[in-house]
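The chain below stands alone, shown as structure tokens; this is the form predicted on its own.
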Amino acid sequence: MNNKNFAIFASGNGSNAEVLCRYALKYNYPLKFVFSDKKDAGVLSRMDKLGVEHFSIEKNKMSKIDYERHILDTLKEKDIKWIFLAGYMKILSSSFLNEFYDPNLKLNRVVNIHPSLLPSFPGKNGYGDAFDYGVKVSGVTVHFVDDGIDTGPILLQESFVRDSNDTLESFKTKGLELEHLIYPKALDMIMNDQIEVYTR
């Protein structure tokens, strides 16, 4: 295996986090550290408890330049080379994002989970739209990340069926469920060097 250093992003609660962490732990998977935008995230607590190191900085009165560098500094620090956002809730600039292009996949070292299938629904609010839309079918999606919000090359999609019963929770919870499955199988796929993308 080449140096597949990674690290999670996460801004919130941290379910896919912690699912991502525990089968790094668990595979022996080169996982350096968790970093969070939010000091008091409920994923750091989740960190605490499996052992995992990580570590927050706050925007606050910083630019975004000065932000997005302080960051990298700890991610060439640690050796990163690729990184999983998992509920993280800020845009990455194309110029952080320049940092981890890779000539040879042409696509880069950073890799989102949304709960749509992309191409429909993209944005902050992939499960609401879908279920206020009236979708029959809707599903979670693994992609890479480029410059627009959700448009990247996509590794890996799954489906599940919306029931007539269904509710914006029971969806949800369906969907949650299929994230925390499908995300560890694209980290096998990236640690495994099975990078196949979809194109859209």
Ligand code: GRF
Contents of the next structure:
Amino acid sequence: MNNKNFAIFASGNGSNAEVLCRYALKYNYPLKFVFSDKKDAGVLSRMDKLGVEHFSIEKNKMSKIDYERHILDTLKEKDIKWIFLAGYMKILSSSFLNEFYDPNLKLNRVVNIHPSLLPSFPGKNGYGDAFDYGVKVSGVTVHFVDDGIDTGPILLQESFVRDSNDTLESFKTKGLELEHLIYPKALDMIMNDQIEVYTR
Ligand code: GRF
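Show the same protein again, this time as the form predicted together with the named molecule rather than the form predicted on its own.
Next comes the full complex, and the chain you just saw is listed first.
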């Protein structure tokens, strides 16, 4: 597919979103907007500074179906083909993901960055769970999103070493630095049709 229009979804601080935006601007990739489910998310002020189109819709009392329908309307209006989740804290429903199913790739055109070496430590607290477990090596993963929690096919993974004197904070810092390196690499792969996932 030639049309690679994409959007970034983020709920919080937005450091990954900012790195992706800067990279997209530098390489002229078709980033159309950044969306947040939180109107006061840090990511939105980052986008203000970068001059990237952004908006938020809060769910409030809307049903999940109505909420996602609102988001989908905007995605369709802007002809978005790919979604990059960057610290987006809501689970996307199967029917939402189905709208982005690509029969040629046999994947949903929705990717996420997760702060652990999946399949270890899925869920909301990847760094904390890996650190508490006592891992000596951890890492970060970019994967396609499927119906499970952090279970989709893996596009990219890189590891880092935990040193004996690492605190949770320094452990997270190492991980986040790696995230900022690999998410742009994943963007490159997708924009340049270099997707490869390993299956059995
Ligand atoms: C990152 O650790 C990412 O892996 C996880 O949420 C965090 C978002 O950080 N999904 P930021 O908002 O990009 O700074």
